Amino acid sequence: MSTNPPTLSRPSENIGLSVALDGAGWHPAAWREPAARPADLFSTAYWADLAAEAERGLLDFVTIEDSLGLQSDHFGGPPDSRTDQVRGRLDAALIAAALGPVTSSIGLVPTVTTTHTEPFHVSKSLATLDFVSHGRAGWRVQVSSKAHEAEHFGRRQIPAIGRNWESDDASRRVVRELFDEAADVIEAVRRLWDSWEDDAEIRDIATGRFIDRGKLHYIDFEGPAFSVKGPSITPRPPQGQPVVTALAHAQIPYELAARGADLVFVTPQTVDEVPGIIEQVRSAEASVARTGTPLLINADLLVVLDHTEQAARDRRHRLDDLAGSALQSDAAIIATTPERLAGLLIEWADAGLDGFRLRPAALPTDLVAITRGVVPHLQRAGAFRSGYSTTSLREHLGLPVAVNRYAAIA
């Protein structure tokens, strides 16, 4: 990472910008910050306030974290026994649905796990979110690779997977199977979204015809893990295809994103790593013979922001002391000022990234620093919008209209 603040001189061009919302923030001690609202974590008002702040900052979308197990310090293992950190969460898709009517422009992207969730349920849940948000729904695809999460459902067993799974043949095989299944889920969900043609609903009172049954389609998906007949019970969502996203750090996850996603979150640690990661993503697209629009590539950064660099570092250290250990993350951790972060985003975007998903270390403090600090600096540099000029999430991201596959062949 460069040690000098980059010059804010990017020509007029929008940088994609979103935030990842998770509990009280991404630092384990965030819930103990003076501005935190630990008593409100399980209230819709808390999430509505966060989404409103993100929308005030004109961000593309918010993601909402979720999982099928309690938060834990144990990688891949059973839940830990810690009682000094936030444990428990609300259902991300349901939170997003509650946020639809109380927001107007920002995209809503809940995390939904593919491994134990039926694609039919995923399809109609996200289609419903797209309806209640008037075309602002997305989906962060997540795979469950933990044995204790499988025990919640009792349908199958998942072998233990080590942190270094890429170098272990048995673990790598399990990961491959889980991600292949996830790719099948995405494909089945996408077909279900298309299973109603856009004009399948007639609603003609005079003739008494509500739908044109000829414009509903069986999708007949057959895969190793499941089959789905279709059609959906929910009409095609306003966007046609809500935006599909995935977080990826390695070849197999890159290939999952290339097979089924519109946008991939990556985790470079420095700007020098950006070109190599982009090359890996494009290589994955080639290896799975992706056609159509290339993946949008956004980098994840975990941010601690304050009025000076020293203040940001001091706050991070204070949080670390409260947590009893230094903050760790798969994403680069940036403790800096909003102005310097804005410059860094421009520098990294110039290296080839389409945008960024920022993970606020503490909520609402670091979210407000993004919306009222980073965003104005980006705007002054001509690198970020001054208002929403589009209405759907696909439009915010510059994705093309999603043509219904069945209508196209009719």
Given for the second form:
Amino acid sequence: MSTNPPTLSRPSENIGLSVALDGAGWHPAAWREPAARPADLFSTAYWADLAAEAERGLLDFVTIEDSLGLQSDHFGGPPDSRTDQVRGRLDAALIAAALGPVTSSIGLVPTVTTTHTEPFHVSKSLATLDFVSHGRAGWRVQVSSKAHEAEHFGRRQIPAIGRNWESDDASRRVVRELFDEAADVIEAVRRLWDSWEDDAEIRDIATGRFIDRGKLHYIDFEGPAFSVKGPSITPRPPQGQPVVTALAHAQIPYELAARGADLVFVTPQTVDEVPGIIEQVRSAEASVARTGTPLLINADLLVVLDHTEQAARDRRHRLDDLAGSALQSDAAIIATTPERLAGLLIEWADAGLDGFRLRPAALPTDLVAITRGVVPHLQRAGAFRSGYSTTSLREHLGLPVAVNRYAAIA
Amino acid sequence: MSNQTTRKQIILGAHFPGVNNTTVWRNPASGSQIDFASFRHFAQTAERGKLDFLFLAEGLRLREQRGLIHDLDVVGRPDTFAVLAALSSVTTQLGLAGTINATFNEPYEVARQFATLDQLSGGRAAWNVVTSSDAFTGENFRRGGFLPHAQRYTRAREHVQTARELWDSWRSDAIVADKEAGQFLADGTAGAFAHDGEHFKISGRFNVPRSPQGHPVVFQAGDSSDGREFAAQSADAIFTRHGTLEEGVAFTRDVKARARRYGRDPDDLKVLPGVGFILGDTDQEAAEIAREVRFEQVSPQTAILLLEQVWNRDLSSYDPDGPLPAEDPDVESISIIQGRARQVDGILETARRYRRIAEEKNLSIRELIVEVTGRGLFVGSARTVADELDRFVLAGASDGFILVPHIVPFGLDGFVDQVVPLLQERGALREDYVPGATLRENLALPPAAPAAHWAARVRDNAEEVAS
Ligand SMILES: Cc1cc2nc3c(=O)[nH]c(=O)nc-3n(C[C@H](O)[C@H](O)[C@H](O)COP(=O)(O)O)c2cc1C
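Show the same protein again, this time as the form predicted together with the partner chain rather than the form predicted on its own.
Every chain and every other molecule in the complex is listed next, the one we just looked at coming first.
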């Protein structure tokens, strides 16, 4: 058994807990559940209600899924022509920003793709999310390896990559390149966040200077895919560095997380796999010579929750029947009661995880089961907060204050 | 209010001044230009005044002069989309207009962001398309480099056209969401698009359903002939600097005639100059405040820097309270200022004009700069300002105004408290919003015409010109 990574200021009895919001939920038939609101998926009210529920449950943060392409049944392939599942989604960074003023404590972590976007825009977008939420912004970094998404931009071609890309040299090379580029994007974005020192705005009436330009810094980022001069046009955000997260299942993505992220989402299928995955993450950290705070490691679990085990399994099967096929996921799928899930989270945390991102199968049903079922059980076990005692997302997660790399040099 | 329907309505936008040299940050009443509380107050004030929209400008690289980041003016602004999305949650009727460059963004992402903003706000999004960008700004971007002036507009035109095609790619009734029948989409091709043009060859499936306005309102800002032509072809409204009555009438006549040539109703292209305003209890008091504000906007150091932008030389050794330099502007060297749209008229003519004015009125450098850089400023009691604004609109100088206060975030309060009621009294401004009205409806614009119509107008016109 591996031992726990060095714990930070987060109380050790506290399990990290967040939810992943996506459309009507992670089951393709979720939109047909009685409580689902499929006609509202593109409204602020829908997202505000979900965020409010997650905040009522005192969760660390919500992630908001996104992609530059339309949802599809085909892995990595072009969109399908299905009409029986949710298709279409709003830009996650904008949803998160809209949630800023209507929430007060919960972290807001949109998915933002690095492959076709401008690091300069990404940086100011997330910095501004941090301003509008008073220090609750995060970022789920996502790489687009899809050929058809590249065609939406017409600037480059990306060869089709199959499910078994790891064992195919050509695909591996493409993936390696895309992830190297993503690591560069994270680095450029982080430098831009630091490109203003916190006290750069001086409003000095005597000299007539609004800013001290000595506290603004060119970032001079140069990489194979792009270069960025800087400084940002947006001052350093309240957290200094919003929290960077990434989902990873394999060596190359683990290395990306180790190079640039604060928190990695992993996908063990059983508790027995947990130590091995933690070891892989730690060895990725070593191989990229990560310094500073070790990655927080959260497991993703797709959950179907109900009063009894049987009811949960029945609900899963009912959804499968509506969808016409059994639910599949990269993450472990767990159909159980809130109480049992709470026990399972404690057991898996004891195996070395810092926390969990739960993917509710159906919204709002499974989210409510988390906030009103799982959370109280964790609280009774002394494993979860009874109120927010911290204000920023970094603090919720026990991450240290972000030191400005440029100020440190001065 | 029977005359409300018959008499011409004034369109009013509120410009939140971001990076700029007009905000009097030295004034103790000036607050943060970054904190969300500032944006919230400003937007809610505009909404209290029943204004049409809030407006955000954009700059993508910090200005430099003599190779140094400019440090005298307000510097630093948040991201346009994130601010507008957040504001959509704390307002219900106010339009949300964002300036987004057509050079350093791609149609798929911009169309997606504006469609999202339109969804989140219930039909209140507007895009001010700008093209100003050069190699200096390009250093912050993947694409790098810059586009020559003419090409910037061909790209901008195609950019907007492509965005319209993407917005059209979902029918408004594409989402069925019938749980019982298990049918979410009306058909399996929603979002399908293919555009093959000079600047963009893109295809696939757009992933945001059609938004309440169909096409968010499109603004254009840019004054060259190319810019005006682009507006006449592709925009619903123009943001201009022409703030005097005579200039306004001439400009409005010109761009509306251009719109007519594209087969458009000239009323469907709104002309909106950006204007400042100074209120006082009396006209005289307002005039005194205006003088103070102008000198606060143009500090001694600022006067020298603004003069340098014309002279294109280091003038740091000159006395701002002394006369203009004897030497002429440097027309050979590259621009001393970077990150600001270059002046259109030649700098030699400008310098000659400056000399003439300084001589005639016996002005120092600072006094001259105060004199020549003020523009579109309405000064007086609330009654006088209301009368003047209305007079401009009735005379055909514009369809309304984009108000630029010099204090953030409280600079709009006085206007809303004092001028708005007077405009309402005379039936020139709505008493209240129509609940749920979109920005397009508030601006009295027609429903979004399909992308194909916009393209056909341009094509037909080209044939007309060719034949
Ligand atoms: C009233 C007005 C406002 C403008 N605001 C912006 C702005 O916020 N950001 C920007 O990059 N350019 C802005 N511009 C510049 C225009 O987009 C345009 O690129 C520039 O005027 C050069 O084009 P032209 O030669 O057609 O005038 C503005 C122009 C005008 C006239």
